[in-house]
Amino acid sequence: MKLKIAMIGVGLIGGSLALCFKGKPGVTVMGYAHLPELKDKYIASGVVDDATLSLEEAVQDADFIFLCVPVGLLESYFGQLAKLPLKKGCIITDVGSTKASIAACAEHVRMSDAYFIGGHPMAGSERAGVDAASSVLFENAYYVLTPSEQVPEEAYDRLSDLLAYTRAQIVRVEPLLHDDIVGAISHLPHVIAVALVNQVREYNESNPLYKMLAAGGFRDITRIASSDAIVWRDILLSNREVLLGLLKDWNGQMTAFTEMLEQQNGEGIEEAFRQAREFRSVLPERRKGMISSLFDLYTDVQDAPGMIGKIATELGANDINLSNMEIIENRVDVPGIMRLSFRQEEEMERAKTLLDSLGYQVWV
């Protein structure tokens, strides 16, 4: 008999999942749809074997059920599921990026027969939706799962084993001390980014020239405040106590900079920065995480017609997936430099390598 896995929604985490799973032995991926024109989209991309627009039908004799929607939306979504037939010993996931919250919503619904095991695949790209799902998207990235105390050691391991087909490393972590974790290292973030791009706004709107010279660095730094804004509306909301405390610290770390500097205190700040390079300098390199890396290369490029399309047909020609291309300068009789990146070292490397060949000036 074969294993069903439902995934409601699929878009770039749920269509990347069952990426991962489709065309396993003895594996059948259903995909479930709230419109007509998704269904159909999802069948013809061929992420999922088939694809309905009823969520009973979904769900119906599934041994997995992945919840692959808006934080927001999962309480609706358990509400269903509370009212439907489900599998004896059926696993209900979801892949959202809070899990206290979560896991309190899911106690208090209680399916009968069923158990809750909350996760979050830690990775991510700056595309979404079910054209940007990829089988390798959660390969070397961490994917948490915070089971309850009330969960089976064998329902956690059937989750785990299944869960091996993405080729990400399991981490068992308790909900709360999740939230605090990625609330630091991802939604702050998210935060200070917004912050920062809005108020360098405000100050544009007075004069041009701080949009004119926010290309490159300033544009790099601040990418995470292009995020979707509804799902980090929901992301924000449900994490609100743990942000709550972390903006606290935050506003310390900013009154420390600020007495820093009315004080003119030149060994405080030259401590502030050794101190954050010697921390930085051994955090994690090339693993994906909650903020999807980009590897980018960087080369000079004549101001001249069908320069930049024939760098990307001869990357194209050679198999090689770019995901962007940017000119960051380009003048008359001037060398612009071209951006390419690429969501893989190894096709960063790939085009390093080509570009060379070809005599172009390359650098990382």
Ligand SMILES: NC(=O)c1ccc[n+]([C@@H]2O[C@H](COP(=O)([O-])OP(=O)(O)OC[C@H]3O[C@@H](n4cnc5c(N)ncnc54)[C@H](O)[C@@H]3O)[C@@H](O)[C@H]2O)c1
Contents of the next structure:
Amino acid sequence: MKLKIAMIGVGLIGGSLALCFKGKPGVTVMGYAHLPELKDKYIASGVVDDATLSLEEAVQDADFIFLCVPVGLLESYFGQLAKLPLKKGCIITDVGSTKASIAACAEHVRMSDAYFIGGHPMAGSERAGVDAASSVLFENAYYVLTPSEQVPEEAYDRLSDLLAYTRAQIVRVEPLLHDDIVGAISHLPHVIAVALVNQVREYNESNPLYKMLAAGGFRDITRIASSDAIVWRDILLSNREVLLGLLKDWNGQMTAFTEMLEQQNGEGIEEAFRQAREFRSVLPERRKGMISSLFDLYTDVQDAPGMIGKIATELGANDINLSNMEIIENRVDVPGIMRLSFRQEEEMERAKTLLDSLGYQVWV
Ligand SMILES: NC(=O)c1ccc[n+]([C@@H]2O[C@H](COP(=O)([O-])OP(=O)(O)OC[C@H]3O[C@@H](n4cnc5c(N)ncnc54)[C@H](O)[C@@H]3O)[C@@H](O)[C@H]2O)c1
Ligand SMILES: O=C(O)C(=O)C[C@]1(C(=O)O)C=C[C@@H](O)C=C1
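What would the structure be for the form predicted together with this ligand, given that what you showed me was the form predicted on its own?
Below is the whole assembly, all chains and molecules, this chain first.
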């Protein structure tokens, strides 16, 4: 059986989905690019089988159309698709990080012969663009689908079957509930991370020691502050009402901390940390396939330039794939610390054993 899949927007998410589908039996993945340079890039990157600058050509005879553009562009694409001839039974889906406004928008546009099923893979990264795409991004992640009651089970099953190639776990959720929950666990954290980085950025203007001393804690809580500005502008504006409520509650949390500090309430602070640790300890494990799930090792480095090459060579010679390496502290008078990141836990363990045996002081 032949299947044509049209990817509208081939960035981090569209590109990662394309990589999951490309090369599967009978599947052809066609990318739509809105700029000539992107069309060439999509083809050269090998993420799609072909790419076109014509939306009509991209969706012609497509069995599935994936809208993988920033949320703010979806309304315009629904409008354009409604005017194009689509294959009977074609499934249109999106990957937007909000669902209620998108579902409402899709309902207003009559797309003859096609079904719309909202979607949202709960996996991603702070990176953007096709260069960041990965075939394992969705492995073990949840993939939310939000079909309306008008969508026949047969269409829902066809999309779920196709998404099996992502190795994500499909979960069906109501759009409004999705936005409440994802607002709290994804959108609010992005706002907090950005606000925190900007607060410290302002302090740093008067004293660069802020940046120099920023260590693990600051990095851990602020990785997502590097996320794409346009993608996140659209997400936050689309889930505005939910976020306004969440920010009110967040201000309440901050007020509680302010009061505990004013009253020197040590017990209250201890209790807040205990409750948070308990809840966090029952969150799902770091999911292996996700781009953001790197396994880190740390080691002391005396002479950084020489050491980087030496350690990379040792790991390479032992077939250990290093995903990233970075000196996170490097002052003339103090030994630096090097962070080595691996995609797989097993590779990190092998690197640890190897570096231990070579006399490096290594810790996880
Ligand atoms: N980044 C994440 O972690 C994440 C996770 C899940 C879902 N999402 C959702 O996925 C969608 C895409 O986000 P992303 O992270 O892949 O962003 P991205 O910037 O990596 O990809 C967006 C793609 O859309 C293309 N594009 C921009 N304007 C376009 C236009 N007018 N017409 C056609 N293509 C256009 C860009 O060139 C790019 O290829 C968003 O709706 C976002 O909410 C993001
Ligand atoms: O890991 C990250 O960098 C992400 O931001 C991924 C993340 C999230 O907040 O968990 C971001 C947006 C999504 O829509 C889904 C997942």
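Under this definition, the rigid core comprises the largest set of C-alpha atoms superposing within 1.5 Å between the forms. Residue numbers count along the first chain shown, from 1. As the structure is a prediction and not an experimental result, all values here were calculated from the model.
Relative to the superposed core, A312 shifts its CA atom by 2 Å or more between these two forms.
Superposed on the core, the two forms differ at N321: its CA moves 2 Å or more between these two forms.
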